[in-house]
Every structure is written in structure tokens, then in C-alpha cells.
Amino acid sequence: MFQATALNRRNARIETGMRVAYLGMTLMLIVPVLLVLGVLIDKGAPALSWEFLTEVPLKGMTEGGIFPALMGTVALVLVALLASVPVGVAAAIYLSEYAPNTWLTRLVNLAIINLAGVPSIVHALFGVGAFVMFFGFGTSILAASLTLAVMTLPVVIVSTRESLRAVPQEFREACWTLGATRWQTIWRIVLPNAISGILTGVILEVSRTVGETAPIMFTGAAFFLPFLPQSVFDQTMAMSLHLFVISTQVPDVPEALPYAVALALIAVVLVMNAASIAFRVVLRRRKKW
């Protein structure tokens, strides 16, 4: 029978220590969340009823609910992901499998990763400049949804490159073995097999955009619009800057108001964040590696 040396039980020590450590870290994570939901829940959920999502704001915004403001969040998000995603999916996949590796493809890269680090407010100027201004899509949906995917572009190139440089090189060397061409072998191989990681991406900017206030002040959000727009080209309320606004411009408003708000906006972000999931847990299954 083996019996523990010095050195085995000063292991002992050393890797139940830096167990408790890891686990000290992950609470410091996750106790303030909980102590934020927390927090927005007891104050918030009072005031969180159907009539509060279906009807529109009232009194001057110190009534009624935020249904105009969460169609406009949604329709915001929708634009930016129908703008980005395809833009993003398409230049990873040109700087992961045809790029050579030269200066300028290693430029390129830099300057992903350093847009990714541009303020939102420089953002917004941008937008106001290119697609307010220059394209002349006035303020409006579609120059907020534009100058959000501009925004959360680097996080989605990003996400596909990695997950396209996880498909093993093998893949691609056997589809090209049997006479495949780099094309048919990135579409029928590669990309079927990284989509679970390029949701990934997804599910990042549907949580940053969804909280985005800046870019969308100044492009397309309205202070206050008690009805929904009719097309991209009209103004329409976000939640973001409808909880911005009562919280500090709007007199008179009731304390659970502004929470019930962020306890909401919370909520539309989970419920997108768990369709991306759960669509890539089902890929995830399909995969045979």
C-alpha cells in the first residue's frame, strides 16, 4: 500500500488551494449578479404585468407599459443581425481560409481587433456621419441597426474565424483528396461544422446591442413615439434609452417604473440569447467529431 510523501501531501495542499481559490473567483462573478437581479426583481416585478408589455407609455411616460419600445428593440436587434452577420460570416471566411498570411492580412486583423475597442459613441458619430448624413437614411431604424452592426462586426468575424480554424485541417484534405473545390468543401463541410461556434458570436452581439444606448440616440431612437413604425425608414423607441430617459428625464416617475423597465430589457435579452442556444445545442448534436 502506497503511503503519501511530503511532497504528495504539499501537492494536496497546493491544488485544494487554488480549487478554493478558482471557486473565490467564480462567486465574485456571479454574487453581484444575483445581487442585481436580485435587486431588480424585488423592486420591479410589482410593476411587470401583460397590460405593462402590450400598452404604450401614458402621462407622459409615467404610466401605462413599453410595448412601442420593445417591438422597437426587437426590430433593431433583427435589422443589425440581418446586417452583420452575413458581412462578418463572409469576411471570416475569406481571412480563414483564402487570405494568405501576409502584412496586409495581418493589418486587417489588427484593425478587427482594435474596432472591437472603439467606444460606442464613436460609433454613433460614425453613424450620424455615414448613414444619417451621407447615405441619407435620416434618423431611423435602419441607420441605428446599420451603425450597430458596424459596431459589433469585429465581435462576429472574430467568433467565425475561430470557430472555422476549429474544424480540423484533415476535413478539408480529405474533401479536396475526392476532387472538391475549396468552395464546395467550405460550404458543405467547414461551415456546417462551425455554425454551433458562429452562433457564439451571435448570441455576444444580441447582448451588447439590446443594451446600446448611444449609437442608437443619435441615429434612429425616438424620446417618445406612442406607435410602432411602419417601415426601416421611420424613428421608433428602444428600451435602452426609454429606461435612460424616466430615470433621469422624466419627473414624477414611480421608483418600480425604471426597474420593471431594466427587469424587462433583461428579460428580452434571455429569451434571444436562449433561442441562439438552444438552435446551438441542437447543432452541436448533429456533429460527428
Given for the second form:
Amino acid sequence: MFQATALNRRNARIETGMRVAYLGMTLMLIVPVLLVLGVLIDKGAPALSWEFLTEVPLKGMTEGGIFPALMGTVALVLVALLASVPVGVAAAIYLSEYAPNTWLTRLVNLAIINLAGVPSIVHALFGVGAFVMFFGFGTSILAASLTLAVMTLPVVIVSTRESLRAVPQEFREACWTLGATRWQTIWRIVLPNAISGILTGVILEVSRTVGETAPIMFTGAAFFLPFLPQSVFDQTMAMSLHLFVISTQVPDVPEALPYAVALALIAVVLVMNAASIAFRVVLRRRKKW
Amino acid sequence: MTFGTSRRSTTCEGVLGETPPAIRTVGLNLWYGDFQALKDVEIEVPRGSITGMIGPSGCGKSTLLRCVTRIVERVGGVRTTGGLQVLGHDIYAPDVELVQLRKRVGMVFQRPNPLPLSIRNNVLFGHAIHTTSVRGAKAERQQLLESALREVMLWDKVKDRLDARAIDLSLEEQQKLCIARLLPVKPSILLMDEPCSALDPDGTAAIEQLIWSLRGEYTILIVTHNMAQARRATEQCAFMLGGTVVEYSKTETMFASPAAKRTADYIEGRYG
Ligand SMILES: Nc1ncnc2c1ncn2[C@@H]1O[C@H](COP(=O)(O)OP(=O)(O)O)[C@@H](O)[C@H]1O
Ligand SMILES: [Mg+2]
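What would the structure be for the form predicted together with its partner chain, given that what you showed me was the form predicted alone?
Starting with the chain above, the whole complex follows.
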């Protein structure tokens, strides 16, 4: 009575085939990640050591460590975050919570989308014109970080706006009908419920910023500078540029060195991501419903 | 009493010697863009009673309710003409502070919408946003909390878990909480937009009982799709159709001998 017909069997075969195909595609995602990490570890590990992280480059960057570049990258990213997160989040709050649906709002939204599509080398030229020259910051951490900030602003705005929009409208209506102002509603209800989404956007931004080379190489990152910057108006080394330089510009670099730098670069991304995730978890835990 | 923040004005209340109705609309029209959702609505809601509003979906019941707190203007492209008085005061007057208006007029929605906070903070939310001192007055807050929850018959159920999340309550309890949330800011008018339509029959009965118990202390304007409920729970009733008020009379009169044929058809379920 309940025996399978030919059609049932055929559908079952398709079902299995599809499941296997999708699983295969998913597993294939892991392959490049494992390959990249595997190659980096295999080739870079010999050069890795505590001294590699804590010493300055020596002998025309063919020996020694990457300490100034490591610190420089951290500084560049932090200053960029300090600039882009407040501006981006504020703009997103305006666009999502306040802006009436007018042509101006639509124009701004269009501008944001287009800004996200501008290649990073164009941002670099903009950074030179605006921050290095017009504002007179010179080639400095400040100019480079602001260039990075402009470049990543659209990501912050869009991800923040989407997290704000994901907060159910009913919550806002409940607040408004109680006489809450828009800001009271945002501060007490909307932001606490959107914060983890907003931080996810910031994490994405960090990952992208750490690896960028073009926007910083004309605006503040130095080829070789074996000491730490003293203020945001100094130049600094940065890991991404350092990697580029020792891979292409410097003769007689030991083979393992660039791989070790790349490994450290990825480690910085992972550490920063982990920090944001931990922050997010703490925020979630603190949220007392 | 006035909705202006600072000034006290002598309006009709004292001068005429009679209390004005809770809500009075005068030739109220409303457009969403080009679409006219309210047409010449004239209605007077007496104080302290329960007024029902019935009519098919899309006839403008929610829109009318949302006019009373002017929350409807939060959607872009809304235009209104005509007059709307709440407790004798023109709410379109330039000196009206919407925060003050909304404190006097509470609203309950179709789907219970407790805030993502604890039960305690839901009830005290209105109090929190309308008071400047954050510290102190703990006893006062506790008292507000308890009396609001007692008034909606929820205190005994939740008194041991006031810090639990509000969204973990049952729908009926959530809806009671949404009503309780309005009370600490001392409203005079409660607008209820199909408050039982997400609830099962037991929940509906409980909310109806609650609404009945609030009668007198608050003026209640309730939208319902449930004819039996309109009949049971209201004193006067308005029937709306296509943005106009077709009929507005005592509930017994409307259900026993409706004046308009369209009302009779609707009540008997011929469309809706
Ligand atoms: N924000 C809006 N924009 C445009 N039209 C709307 C909006 N809200 C409601 N309407 C329209 O106004 C009419 C009345 O809606 P509503 O007041 O919600 O009706 P009801 O509550 O009686 O079902 C409907 O035809 C609806 O489509
Ligand atoms: Mg409705």
C-alpha cells in the first residue's frame, strides 16, 4: 500500500543528489581558507618567533622583526575606527530613524552606495588631495586613517542602517504612543536591540581596513621607519605595505619572511575580530530584559 | 488644563460650565498621499464610557484612532483637514506639545507589543521617560508598578518575576501588560485597536472583563471586528465604511434597529 512508485524513487534520487551537491559546494568553501592558512603556516612558521613580533626590521628589512609595522597597523585601524564609527552610526541613525522619504534622502542613499563602489586607489588619491594637502596633515597617521575611514564609511552606514531597520516598528510605536521622543526611543529601545548588528558591521570594517595598502601608501604609511610614531601627525610603518615592500621591492629577502608577515597580518585581523565578538557577547549578557 | 507645556489657559471647560467630550472631531479629513482615508468624520466620544468602532478592514478605524494621538503623522505624506479636540482642546493648535497629548491618550495595539525589557521596566517605561530624576523615588516606582499591574489583574501572576522578560508572557498577559504600561503616566483616554484579535476566546474574555473594569475611570475607544464583543462591551458604537462614519448611536439601538441598511448588512455579516 505504501510502496514507492517509480516517480517517488526518482524524486528521492534527485533529493539525495542535490543534498550531496550542496554539501560539496559548502565544503569547497573551506578548501581555499585551509590552503591559504596551510601554505602561510608551512612557509612562514620558520621565521616566526617572539623577537619577530617585538623587534624592528634590520639589515635592509631582510632580518629582524615587524614591531613598528604591527603597532602602526593597530594605530591606523584604531584612529580610522574612531573617525568612521561615530560618523557612520550617526548618519545611519539619521537615515533610518529621522529622515523623511524625500529626494534628498534618496540622493544620500545613492551616494552611499556609489561611495562603497569607489576603488581604494581612488580613495588614496582623494586622501592625498584632501587630508595630506588641503587640510595640511601631511603624510601622517591622521591622513591615512581618515582616508581609510572615508573608504569604510559606507560599510558602517549600510550595516548600521540595516541593523536599525531590523528592530521591529512595533517597539517604536509603543514608545511614541507613550510620549517618548524619537531620541528616547532610539536610546532606550532601538540601539540596545541593534547593537550586535552594528558591531558586526564594525568587525567587517576592521578586517577590511587592516589589509588595505593603496589608501595608506601615499597618505601616511612609510617604506621603512624603524621606530614608533609619537603622535598622529607622524608617519608609520604598516604591515600591509611592509608585506608589499619586502615581497617586491627589497632584494635578498629570505623566503619565509613575507609569509611570516602575512601570517601576522591575518592574526591581527583575527585578534581584532575576537575582541569585537567578545565585546558583543558582554553587551548581550549585560542586556537585562 | 491644557496641552501646552507651560501656559495655563482658560478654555471652554471652565467657561461653558459643562465638561467637553473626551474626543470630538469636526469634519475630519485625512489623506495618505492621494488616497483619502477619512472623509468628513464627525464623532463625539463621551467621557468615562466605552465607545466601540466597527467596520470592514481598511475603512479607516485605525487611522482615526491614530489621529487622536497624532501618531499618524509619523508616516510621511499624511495631510489632515478639519478639527479634532481632545478633552476640549484643539490638538492641532500650534502650542500643543505632542508629548503632553500622548501622556493623556494611551494606545493599545492589535498585536501585543511589549517592549524588549523586563516586566517591571515595561510598566515603568512611561514613568521613566517623563521624569527627570533617575535616582530615588524607589518606593514611588514600586507603588506605581504594583497599582498598574493590580489594575490590569496581572499582579498576582507576575509579582514574583517582575524582572523576567515581558515577551515570555502569554499573549493575553502581554496585552494586559501593554494596558498596564499606559497607566503610570495617568492617561484619561485609552484607544484600543482590536485588542483581542490576536487572543483566544479565554484571553478575549479576560481582556473584555478588564476593559469593563476600567470603564468610568478612563474613556475607552475600542475598535473591534467581533460583533458580539461590540454588542457586549460597548455603550455607544460607530459604524465606519470607506472612511466615513455611516452610523453612530447607542449600541442597543444600533444592533436592534440600525438606521442605515449598510449597517444592518455589516452587522449581519453580509460583508466584512
Ligand atoms: N501608511 C499608509 N499609507 C497609505 N495608505 C494607508 C496607510 N495606512 C493605511 N492606509 C490605507 O488607509 C485605509 C484605512 O486603513 P486603516 O485605518 O488601517 O483601516 P482599518 O483599521 O479600518 O482596517 C486603508 O485603505 C489602507 O490601505
Ligand atoms: Mg486596523
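Since the model is a prediction, treat every value here as computed from it, not as a measurement. We call the rigid core whatever largest set of C-alpha positions still superposes within 1.5 Å between the two forms. Numbering follows the first chain given and starts at 1.
Exercise. Would the C-alpha of Ile14 be classed as shifted by 2 Å or more between these two forms after rigid-core alignment?
Worked result: Ile14 C-alpha, core-superposed: shift of 2 Å or more.
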